[in-house]
Structures are given as C-alpha cells and as structure tokens.
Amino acid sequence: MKLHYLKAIYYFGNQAFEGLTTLNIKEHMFILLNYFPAICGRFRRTESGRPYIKCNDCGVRFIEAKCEKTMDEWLEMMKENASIEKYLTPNQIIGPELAFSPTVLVQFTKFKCGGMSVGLSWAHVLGDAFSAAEFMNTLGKVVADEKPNRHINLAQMKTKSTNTKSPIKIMEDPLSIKRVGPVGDNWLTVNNCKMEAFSFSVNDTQLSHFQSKISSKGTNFTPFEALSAVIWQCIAKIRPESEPKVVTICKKSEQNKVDGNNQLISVVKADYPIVEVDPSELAALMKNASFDEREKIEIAIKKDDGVSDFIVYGANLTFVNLEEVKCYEFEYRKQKPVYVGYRLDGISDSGAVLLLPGPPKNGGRTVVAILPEDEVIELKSELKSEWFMD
C-alpha cells in the first residue's frame, strides 16, 4: 500500500473552532501523537533495501490555509467539481528524501464564513481508512479531555531481512494487485491518463427503491453490492473495448482490527459480457463468487523480502466499501462534521469506486469515484439516463 495515499476532509461549522490559537490546536495534537509514536516516525531501508519506519519522534507536518469561499459556497462548487477538494489536504507524498517525508499531514482551512476543514493526509502504508477514522476519532476524544480508550502502539517493526533458508514457492502475481516500478524513494505511481473524482450521494428513500429493483429472486443484496454492480455495468458501457471482466473488491475485514491495514481484499471474475446481463447478477457474484487474495498477496511481497513495488487500487477497476468507517464520529469540542469526505491518491488507471456513509442528516451514501478524466463526463450520463443518478 505504500503508494497508495488516503485524504480525509471534515467541515465543521464556526462554533468548532471559534476562539482558538493555532497553539490551542496544536497542544491536543501533542497529546494525541502520544498514542500513535509509528506515525510521527520516519522511514528507512535495511540492508536489503525493505522500509521500515524508524520511531524517531519527528512528527506530523501542521499546515494553516484560507479560503475566499463560504463553506457553503465550497460544498456548492464540488457538486460540479469534486476534484477541487484536494486543495484542503496537502499534495506531498513520501519522498525522496525518506528520512525527512512525513507520514501524516494535516491542514486547517479557515472558510470566509468562518467555517473551518480539517485535511487528513494519510499514507496508507500506515493502515487502512478503518485507522485513519480512528486517529481522528482519537483526536476528538483528546479535545474533549478523555482518556483515549486504546493502549499506546508500539509497532514491532523489523530492521532486518525476513528471508529464511527455505525458498518460497514462486507464483504468479495475485490479479488484485499490479506489479510497477520500481520507484526507488519517490514513492509515486505515474498514470498513463489523467485521473479526476466526481462523487453524488444517494439518500435513504432512494436507496431502498434501488436495493428493491435489483432484488432478484428473492436475493437481497447490500447497498455495496447494488450500488457497486450498476456502477460496474456502467463503466463497461463506456470501455467496450476493455470491458472489466475482473474487479478487485476492499472492505473491512472480519477480525474488525482498527490499526494497520486489514481490509479484505478479493477479485471477482466475470465470465460473460458485463453489458448484456442483469445488474443482479453482478451483485450476485459480488455477494457469492469473490476470491480472497490477502494470503497471494504477502507471498508475493515476501518474494523479494518486501522491495518491490505494488499498486492495489486501480490495478482492476477497485470498489471499496467504507460503509462501516466512523468518519461522522469525529468531535470538536462536541461539534460533529457537517461532512466528511473521503477519497485516495496513487490509483492507478483502471479507476476505483468509494462508497462511504452519508451525512447523519440526510442518511443514505455518498459515492465517489476516481476514474480517467476522458470517462468521467459519460460515467455521470449513463448514471443519469439508466438511474436517474445525479
């Protein structure tokens, strides 16, 4: 996952942050890195060239930013442009100077109304979206002076090899993940197209009208698995020379761990033209036919101890299923987030779909998608005239 970022964006209203100094922000920060010392470290190689994270105290970067907007007015301009929502994360990556490329940084942007962002930007090597909600989870209990309910995580990291004399049985690369690279110390992966996100959000009346329609046979699917289905069938309308006949499926595991990357990870094959059958029976395979490939996986990256380079995320068209992410938990001084986005950097060029929760007031899910520019204009129209999907 090391070239995979996750960004995270709450708005709050102006009563969250009314009154304080940049010092008052910063001094809950402090406590707060006190129960996640792995990610104020920094990374280095060992000998065979495996990065590992080096506890050294360094720290998250903190950065301040001002907007002209209204909050309003910001959260009007995504519905035509969500790309423009990473300008309240910062854009850095790690590298190349791994010894001084922080893990996690975070930006406050203040709106002209007064409203203010918080900008998560998470290297996703640290764990999955499940962890992230939770160091922010963590931030707002911090704020409201209780004592986290974790214990300090001091990460075992290994600083040496982990080849052992017996030869590990070498296998094809797991369809879910895409071997590139290498990428040395930038840890970034060039696409060959532009990639853009464009979200729209599906409330609760509608979404049980959707699940109902794409019943089938007294089958009932999840709002993952309808809603991931249609999108699916979508976007092979619109590769019909590169239909996805494969998809990679991430969503959070059973062992329900919140530090360090857990999710599921599994393909789903389709043997037939995706374009031509029901929506149901995609969500069918979704629900009943997907391959877990978390133990291919780590075989393959223990095939050279660790030092070559993946992508997950776009290496097949990804549907990522955040239903169950506490991203609306997130309390500053017993403000809650009037919303919470959520989407990643460093997908590759197959394109990946979040379903996340809605806004507690309205309900429902709020999808997002990131996918190549030159396909996000008709991914929005088939949405329009086959679902009437805004």
Given for the second form:
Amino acid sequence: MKLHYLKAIYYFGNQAFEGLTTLNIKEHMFILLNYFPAICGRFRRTESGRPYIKCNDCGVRFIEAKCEKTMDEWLEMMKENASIEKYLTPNQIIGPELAFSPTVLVQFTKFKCGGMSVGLSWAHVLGDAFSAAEFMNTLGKVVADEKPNRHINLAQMKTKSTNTKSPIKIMEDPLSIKRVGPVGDNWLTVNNCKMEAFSFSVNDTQLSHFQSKISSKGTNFTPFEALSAVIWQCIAKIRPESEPKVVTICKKSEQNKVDGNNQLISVVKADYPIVEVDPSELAALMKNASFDEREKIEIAIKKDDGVSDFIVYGANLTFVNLEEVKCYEFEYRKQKPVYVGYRLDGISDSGAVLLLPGPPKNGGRTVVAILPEDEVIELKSELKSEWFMD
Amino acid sequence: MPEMFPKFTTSIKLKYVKLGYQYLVNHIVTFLFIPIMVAVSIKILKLGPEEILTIWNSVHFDLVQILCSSFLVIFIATVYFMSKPRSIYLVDYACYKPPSTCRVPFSTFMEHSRLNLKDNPKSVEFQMRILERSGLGEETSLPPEIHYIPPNPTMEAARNEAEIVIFSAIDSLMQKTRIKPKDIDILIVNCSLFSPTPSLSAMVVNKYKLRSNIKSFNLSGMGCSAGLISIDLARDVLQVHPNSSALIVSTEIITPNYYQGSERAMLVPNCLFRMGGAAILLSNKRGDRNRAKYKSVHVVRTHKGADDKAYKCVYQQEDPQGKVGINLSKDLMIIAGEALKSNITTIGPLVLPASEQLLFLFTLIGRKIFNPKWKPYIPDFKQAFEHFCIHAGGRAVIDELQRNLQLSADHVEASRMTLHRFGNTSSSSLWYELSYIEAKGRMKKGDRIWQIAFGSGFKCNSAIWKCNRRIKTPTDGPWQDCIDRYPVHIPEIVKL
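The form predicted alone done, now the form predicted together with its partner chain:
Whole complex next, starting from this chain.
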C-alpha cells in the first residue's frame, strides 16, 4: 500500500475557525499527535532493506495557505474542474529521502469569506481511509476538550491472519496486486497517462431508483454493489479494446478495530463480455465475491522479505467501498464540515472508483472516480446518457 | 592484589595527612588562641583573689578617660558599620518554562535543517554531527517563528518572543515574592542580540506600569555572561540606593538571530542556542534579610578583550552571501581556559580556605625559585563551594571546566542536565541550573554556590552566593514536571 496516498478535504464555514491563530490550531494538534506516535515518525530501512517507521517525534507537516475566492465560488469552480482540488491538499510523496519525508501532511487554507478547508494528505501505508477518518475525528474531539478513548501506546498488535499449514509454495501473485519496478526511495506510482479525478453525488431518490432498476429476481443489492456494477459497465463501454474483466473490490473488514490497513481485498472475474450483460449480473458477482485475498498478498510479499514493491489500487479497475467512513463526523468547535472531498493518489492506469457517504443534508452517496484523463469525459457522457446523472 | 594494598594504605595515610593539614591551617587562629588563653588564665589563677582585687582597684577610673575611651569605641564602631558595604540579598528568582509545543526534537531539527539548506548537504551533515555530540536533549525549545520552513524572523515576531519569555518570567517572580510593581526601584534587562527601540527594559516598564523614577538599564551585546554583569551592576547601584529592590531580567531572543546561511562555523549556534529567560529579584532591604534565598558574597569579572584573539573568538559577522551569523573560532576552548585561569586567580584569595592558599603559595614559590618543572597546584575549589553552576555553553565548555577545576560528575550534574533539558539559554542558563539544584533538594542553609559564565569579548565572570535559609523543594519552576527523570545518562554520541 505504500505507493498510495489518501487525500481528504474538509470544508468548514467561517464559524469553525473564527478568531483562531495558527498557534491555537497547532496546540490542539500537539495533543492529538500524542495519541498517534506512529504518524509522527519517519521511515528508515533495516539492514535487509525492509522499511520501518522510527517513532522519533518528528511530527506532521503543517502548511498554511490562502485562497482569494470565497468558499462558494470555489465549490462552483470545482463542479467544472474537479482537479483544482489538488491545490487544497499537500501533494508531497514519501521520498527521495525517507528519513525526512513526513507521512501525514495537513494544509489549512483560508478562503476570502473566512471559511477554512482542512486538507489532509495521508500515506496509505499508515492505514486505510477508516483510520484516516478516525485521525481527523479524534482532532475534533481534542478541540472539544473531550478525551479520546485511545490508548497512548505503540504496541498495537494486529490479530495475525491464520497461518496456512502448508509450506509456502511458489505461487503466482494474486490478481488483486501488481508488481511494479523497484521504486527505491521514491514512493510514487509511475503512470503511463495522467490520472484525473471527478466526483458526482447521487442523492437518496436517485439511489433508490438505481437499486430498484438493478434488483432482479428479488435479490436486493446494496448501494455499493448497484453503483459499482453500473460504473463497471460504463467503463467497459468506454474501453472496448481492453474490457476490465477483472475487478478488485476493497471493503471494510468486520474484524479488529485497530488502525492500519484492514480492508478486505477481493477479486471478481467475469468470463463474459461485460458490455452486453445485465448490470444485475455484475452486481450479483460482486455480492458473491467474498474470497479475501489478503493472505495471498501477504505470502506474495513475504517471498522476498517485503522488499519489492506492489500496488493494489489500479492494478485492476478497483472499487473501494468507503460508505462507512465517518468523514462527516469531524466537528471543529461544534461545526460540521459543509462538504468533504476524498481522493486517492498513486492509482495505477486501470483506475479506481470510491464510494463515499454523501453530505448529511442531501444524504445519498458521493462517487469519486479516478481515471486516465481522456476517459473522464467519455465516462461523464456515458453516465449522463444511460443513467440520467449529471 | 598485594600491590594494591600498599597503594591503598598510603593513599589513606595521605588523605588523613591532608585532612589534618587542612584542619590545622584553617583553624590556626583558634589553635594559637587556646594555648595563650590557657597560659593567661593559669597565671591569673596563680595570683590569687586578693592580688586580683588590688590590681583592679589600682586602675584609675577617671570620668574623662571613661568618656573618651567609650566615645572612641562608639566612633570606631560607627565608622565600621557605615563603611561596611550593604548586604545584597537575592530574594527569589523565576525561570521561564517554554511550552512543549515549541519543542525541537532531534528529528525535527534535522528535517528542517535539510529542507532549509537543501543546496548544502555537507552543511546538513555537519549540523547532524554537532547535534549528535552536543549534549542537548529532545525537549529544548525554539520560538514559533523558527519552526517555519524557512524560518520567518520578523521584528514583530522577535518582540512577541521577548514579551512571552520576559513577561512569563516576571509574572512568575512576582507571584513568588509577592512584590508589587510600584516597589521596584531598579530594573536591569540584558539580552545580547536583540536590542530594539524602545528597549526591552522600556517594554517591561510599559507592561507593568513601573514608577516614573525607576532606574532602568538595558544591556545588550554583552554575550552569555551578561547575566552576571547585570547582577554586578545591580549590586553597585544598590550600594548607592538604600532600602531598594532591583529586578533583573536575563534572556536571549532567538528569533532574529537564527542563522540562515550555510557557513559551518556559523551554524553551530543554531544547534545549541534555545529559548529561555529568567527574572531575579535583588534587595538590600532589612526586611528581606530573613526571607531571601541567597546572599551575594562576591562578583568577580575578568575581561580578556585586550587580547586580539580573545576579542575575535566569538564574532558576529556576515557570511559571503550576506547572511548574518555568529562565528565561533576554533580556539574558543583554549581562550576560555585562559580566561578561567585569570578569573580563578582573582577569586582564589577571596574564597579559598587558608590551607589551599598556603599550598598554592608554596608551589608558586617553589616553581619560581627551585624547580620550574613542578606541576602548578590547582587549588581545590570543592572545599570553598558546595555547588557549582557552570554556564551551559556547550558540552565542551562543561568538560573543559570539569577538567580544569577537577570537579566530579556530581558537581557538574546541574550544568549537564540543564544543557540537556533546555539547551544553551545563554545568560539565563545559570538560573536554570540553580533551580535544578533546588529541585533536587540539595540546597542547604549555609551552602556556597559558584556561578561561572563565559561570554563574547572574551569575558569570564563569577558570582558567589551563600544560601541564606532553608529552601523547601519547590513545587513550581521549570523542572517541576521532569525532575524525577533526571539525572539522565547523556551518551557521547547520540545516534540520530
């Protein structure tokens, strides 16, 4: 997961940060970081070359920025061109010097109207989106002077996956990951084309319309399965030469609540052409995809002591179910965010689609698609024409 | 094993001999006095009571004689008391404790250094080596503006830092001593590298609304020994003004002086200097005699500026790129050693017991007359003082002094731990060290303390205090939350 980066932007109205100086904001972050010592550390390499985090109190990089537009103007601009959102988050990768590269960066951008956006850059190697959201929510709790119920201890033992009794066979790499050339100390995915993100919201009525359209033979599909099936088919339509027959699905794991990369990674294979099939069949495939590939991934990594480099997001077209990420629970001085944007950076060419909860007043879902830039317009028109979405 | 025994017994014998010698010489007056008294009293007793009475009656008690002799006695007594210098007491002092949000762990310092000096990897490596060997810990603090990449030293930021540090220290001091601003008669502020107009002392007068007839002084440019220079100045002014209190503030403002270039000799101060400040209250009032913590015994100042090398060894200048920084020359330690020797030569006769002074005199005569190859006798200052506060200028300074004065690790513990916890806070470091000794509960009534400070110029100043009363282990102060973790072992090189 080390080549992937999670970017989250929380937009707050003027009351949240009114009258606060940089020092005030930083003070709360100091208290917050006491609960996350691993985030304050930096990477080093062991003698065998495997990277590890040294918890040396180096901290989180803090960036102050100003924007000359008001927040409403900005959100309008984003509707046309979502890629400007990258200016609100820090975009630094880990490397070339591992020991001096922060894993988490925070950017506070002040808008002309007094609103503030909090941009978080989170290295996926530290944890998944659920952990990142937990980090920000804890900040909200600290600001409200509540004591977060986390233990300040480094020894967070992950429940180890059950060891296979069979010896490690030289197996093929699992389908969900892709090996990439040694990236050395520059933890960056190399793409053949520029990736662009765009997002659209699906409100509750549209969502239920979807679900009913797709449900067949009485099986009900979750919003994730329904939307993913639809988008899979649309993407297959715009990639006629290389239909994505294999799709990776990442879901929240039901297990331990410890921070880290706990997502369930599974793979769905379709043996028939996607374009012609009914979306409900695709949704059914996704529903039944329950084989957790994480063990296979771990074995593949262990083959050379964790030294070689892999990617997960974008190895195949990836659908990430982030419906349960508690991103709207981040309250700063009792103010909830007006809007929350999420992105993933470091996605490989096959692209990824994230499903996030929608803003509380609209309900529904927000879909973020990260695809090669020439596919974006085609996908937008495809979705508009087939499914009457904007 | 048998070889060890003779050495062991001879060393014990030597120790007892030395002890005996010291006891004899230091109490020589008593030793001479007692036999004389005994002889006289025996003689008197031999005479018998009637003889004593006749001698008593034969002494004429003329009125005029009585008046004259008593007048003489009273006159001499008055002259003595009037010409005796006023006793100066240190009522209390307070040190500024920087918040932990300003702390600079090693990793942060190195990361910032790497980002600020990205074109000079050699300079970054040099800084890392200095930091590894510096003796600093992970909790030393830099002001908030220096935490920016690159640092953002504006004048306003420097004033802010000055306000935070100085006002916190003074507030803390006023709370401890319960003194009111209107009662302060003399104000001295020393800060070497930041000297705005109006001065920092005017800033203090403005904030606390001090009296309009206050005697205020602002000392700048005088380096890390300025704290003791301020004490000396306060003592002299307090001699002239009876019944007065003096407030002294010693600090160093880091914000405008963080070197932003890449010359190696000028990067060293960046690694060592940290935020800190202290406020001290001196008084010559009778009423403070019982509540004061310390009594000032001596202040000795030595200035080696007449020597060119000493003058230039700590020199503020511009580097080839025009960035201003402080250049530390390579012979700093040698010059410091010489300045110390000068200072000791003056201090020695004032504080050393007679035994040590005699020994020193004998070896001096011996070296001059008999054999120049004799090792010079270094007087044992441990007999004159219970506690030593050596300015925490850097690990090298403390090591050098420990060697020169033959001090044990316990004696320099306060200095080393202050360097570890607070870094080099310049003129206020002596007060953090004193605070450490108190916090450890080692200060007893009657203990004598020697504060030594070095500074640019090159100056070596010493102040000698005597503990005036029993000091309870303080529950506030800069060491309050961490004293239990100290002393720590500071390795020669910390692996970063």
